[in-house]
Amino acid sequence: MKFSEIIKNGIINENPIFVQLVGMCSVLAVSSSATNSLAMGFSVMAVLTCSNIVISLLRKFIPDEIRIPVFIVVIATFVTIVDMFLKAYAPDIYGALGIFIPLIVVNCVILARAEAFAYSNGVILSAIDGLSMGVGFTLAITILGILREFFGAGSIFGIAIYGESMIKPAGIFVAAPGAFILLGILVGIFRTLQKKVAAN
């Protein structure tokens, strides 16, 4: 498989959020602001890339019967490192993301990439796969976070976009129903564009 195909799959064809619809718990919970979304995206990207690399390195030594528990231990190790890093160097973000950092361990996309790709491919391809899937996840959750923050709080990355004279923000968009509504619209737009590009 070519590098360009792996990158295109991660960002577009098999986008974890807009196409596969995996990891929705954290996506819907933390995307109320662009900053939280970006932090979660980078956290998932780091765990995904590092776990793919380690699993690819160990794949010939992991007995098939215990591969899933081994994958989970590897993923949990990197999640713990990310958790400790955020707690030490970004306490505000750590506080905002809360329980959703440890829950990266059970994010479907990370375990799925370990099973479907890293366990059967070399280190370089696995690293590119993890990175591209992470980028796809980060882009999607950040777009959702930007829209939710803009419509729900009138700001982007904490910077006010419209002042008191404008219409008041619609608070529903920073609540759970707004997350579902905007995610549904974004999924629809993304898949429509995919079909148009495939048709040309």
Second form
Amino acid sequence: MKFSEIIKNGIINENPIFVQLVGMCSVLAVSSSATNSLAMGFSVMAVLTCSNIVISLLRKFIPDEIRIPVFIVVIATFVTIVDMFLKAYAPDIYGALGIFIPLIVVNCVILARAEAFAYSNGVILSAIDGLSMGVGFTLAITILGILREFFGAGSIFGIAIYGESMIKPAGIFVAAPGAFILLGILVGIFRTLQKKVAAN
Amino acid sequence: MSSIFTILISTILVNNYVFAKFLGICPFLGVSGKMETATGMGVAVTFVTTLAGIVTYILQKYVLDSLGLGYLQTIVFILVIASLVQFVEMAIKKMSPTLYNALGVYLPLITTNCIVLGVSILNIQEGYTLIETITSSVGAALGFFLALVLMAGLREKLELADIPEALEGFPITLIATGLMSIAFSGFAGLV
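Beyond the form predicted alone, can we have the form predicted together with the partner chain?
Let us now look at the entire complex, which starts with that chain.
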């Protein structure tokens, strides 16, 4: 498989959020602001790339029957590292993401890539796969975060775009219902665009 | 006693884990297509979440805290949950083949259901006692069960509706979930 193919797969063709719809919990929960989304995206990208590399390195030694528990331990280790790293160097973001950092362990994107790719491919390919899936995840969650923050709070990355004086921001987009509705619409738009591109 | 009742109402309705806390969305989207599968998954999750809540509470209190190993929480909890699910699967298979046939396929999926891990971690963070832990685990799972069954009922009707092509399947489910979440936010004043 070519590098460019893997990269395109991760970002567009099999985008973890818009196409595969996996790892929804963290996506919906932390995307209330663009900054949080970006932080979550990078955390997932880091864990995904590292776990893909380690699992690919160990793939010849992991017995087939207990591979899932082994994957989970590897992933949980990297999640703990990210957790401690954020706690030490970015306490604000750590506070905002809260419970969703340890929950990266059960983010199905990571386990799915370990099972579907890293377990049967070489180290370099797995690293690239992890990185591009991570980029696809980060892009999608950041787009959702930017839109939610723009419509719901009138700002992007904390910088005010429009204020109370012009139009009152619709708070529902920052609250839980807005996340579901906006993501539903975004997936619909992404599908339509993808179909258009494929038709050409 | 009143605190237990408050926890129960709060986890089932006010802070419903699916609609307000965004936990367990993957299985919620995955198995809410049919009423039958939704009920099976709901029962299995209730069972495992409650057990996991109790086991992780005891582990945290008497092993991790007393040995000063708090930083291993994530790794230990997920391993406990994974083995617990495996164990429950074997136990049910041996004891009640009928129940096993009904729940069998859903049990392995529960390991990656973030409600189980999420509730376990939140119980510790909230500093609950054992009784409160059990209540909050049962409430969380019942809230998930309620959300799943409501959604399944809705989706069985949606099958027949005329939906724009781009929104078919998951997108329309997400939008419907959003609308339901608005309805659930009406419970906000209860507790």
